[in-house]
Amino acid sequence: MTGRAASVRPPDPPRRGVRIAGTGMLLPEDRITNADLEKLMETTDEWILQRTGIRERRRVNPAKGESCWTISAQALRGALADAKMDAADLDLVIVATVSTEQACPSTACRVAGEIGAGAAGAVDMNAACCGFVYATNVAHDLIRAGSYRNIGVVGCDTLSEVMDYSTEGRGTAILFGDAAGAAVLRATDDPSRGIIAQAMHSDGTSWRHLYIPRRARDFPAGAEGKKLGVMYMNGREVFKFAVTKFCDLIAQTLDRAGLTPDDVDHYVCHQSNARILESARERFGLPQEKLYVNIDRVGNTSSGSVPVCLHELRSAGRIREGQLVMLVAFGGGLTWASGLWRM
């Protein structure tokens, strides 16, 4: 009598951990201050602090050769160095933008290609100011599966490019600067090390408060003859958002990991706007040094915003090996993401 074997199923692989091997960041030289805003809009340098907390933000210089994926190229580049690797080790580039400059090739591409990458796989990740959150909970899954074993991460976001520098857009151009951030994630024996807690969410329905029209049909209903290719922001919206989600996305991320507030050593979080970060502050009681801000210096980078601040961290010696870092970010879509490591 034949038949076939009974099957058997193979056993699980080995629970890989990930870190954090480097970081980097490319912050452009070229700076827009409030009183550089003052000559081109109604506006005052007392009137932006107060209700941003910022005092200059930085903006790409197309003359010197710079852009979104050059200056990712030169964060991951920095990523790299840090974490003493070669770009040919890299097996997947993902970037996390809005300010892809083609839609073909995407900005990893280009960015795989100028670092030497390789034949590493190379992907684009658009959840706007989110997507340095999404793009590393992703790498980091796929390498907790035994998928890859190094992935490069990248957030940039040139939006100086997309400002209405004029009184029209002034609550919007206020905002918002450039720079791009990268880390290094790798595979791990320490099964303890990476993503403890996650949450990843989104509401289409409300896209409509955050936006940049590309044509014509883009545009809600109610907002034709604004101009194309410049971002528009309902703030009032975007800001009760961002208030309630990120206390909320905190609380959350804290509940799946059976965790307080007082466990978390870093938040590292998206730089909106100061007195959002000052109301996550003082609804969970935490010290300052214990949610880094460094919105007066840069402004609003969107992608580039997370992973900025935690190389500034690291790079301080305040984010340290076994802490448990809470990164936490929000913007359109609309949507908002946390990923709680243990470094």
Second form
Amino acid sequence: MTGRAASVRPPDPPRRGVRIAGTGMLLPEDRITNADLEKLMETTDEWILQRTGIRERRRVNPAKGESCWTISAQALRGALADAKMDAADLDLVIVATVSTEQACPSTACRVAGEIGAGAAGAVDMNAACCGFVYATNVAHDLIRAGSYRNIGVVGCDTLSEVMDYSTEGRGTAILFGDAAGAAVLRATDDPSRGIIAQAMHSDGTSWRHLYIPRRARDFPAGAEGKKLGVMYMNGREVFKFAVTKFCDLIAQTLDRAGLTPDDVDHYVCHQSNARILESARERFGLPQEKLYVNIDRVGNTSSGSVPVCLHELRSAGRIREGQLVMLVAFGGGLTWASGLWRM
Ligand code: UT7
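Next up, the form predicted in complex with ligand UT7. The previous block was the form predicted alone.
Zooming out: every chain and molecule, the one shown earlier first.
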């Protein structure tokens, strides 16, 4: 026989799927009701309810030792128990947060150490209210690519710590509460499971509409008299951005997946303001049971928002294997992101 042997290309490894094996959440016990806010600032229960749909929020209590990393660790422990896994099974821990206490170490390192995740990788991601959606998109692709098998993802913010609970800060402080939510993502041999379309976007030119200054140089022009360590939000501008981007993002994600709004079983959306959620529901003609709302009980919990909704839906048995679930969020940065999962 002459000539070269035909080159034989090794077969591609089987395409992996990714599943959400478990979820967990932690809401601090202490509550801030609208009546509590009426005592701190010039506002009314009626104004807050009508403009935001919020009745109460939770807040961490440092006197009880609660903080971003402690409630993150509790939420991730819950997700591991739900997945029937040990912390030592995790290859990587990602915490999505803007509430990290120290610049170093990361919240994720504190969480991994606390739960006993051994030498698992640990890293924080900051995409403000979109953090959990960004982090699950990235974790998903790391598993799909074959580099990791089990990743714990937490979304947690404790923004009560950066609110100005005086009349000056009332446009922002009425909105936010504290929460942690978590999910454990696992490799599966079923390649149909996992994200079928996703998007991650930002507009850094509009950062000044939502920011938390740490140093004098962090203030944008015209911010005289503002304080360090307080969150500032231009509510009207963020509202306009959110209403537009929220709907465009859902449309873009459906388009990428070749699906219509009716095909999706659940829209698990960042709970920013009940009016913003309602505008998306109306635009796509969604029945109420497809777009989960818990903002009345917990407020806007930033990175905690989407994973807490996800956990509440799963633990109520409303999200089932094989269903299509779209995670959608938008927030500071400005950022907006989605992930459409085949569960
Ligand atoms: O999660 C990150 C993304 N964030 C968001 O999606 C938040 C988007 N923005 C919002 O949800 C809304 O802008 C807010 C709920 C924050 C504010 O509602 P709004 O309808 O946009 O109110 P506004 O800021 O336009 O203020 C309207 C009026 C103002 O009075 P004047 O100037 O019309 O006399 C405010 O001073 O309401 C006043 N006001 C309040 N009154 C009573 C602002 N905050 C309060 C308050 N209580 N807490």
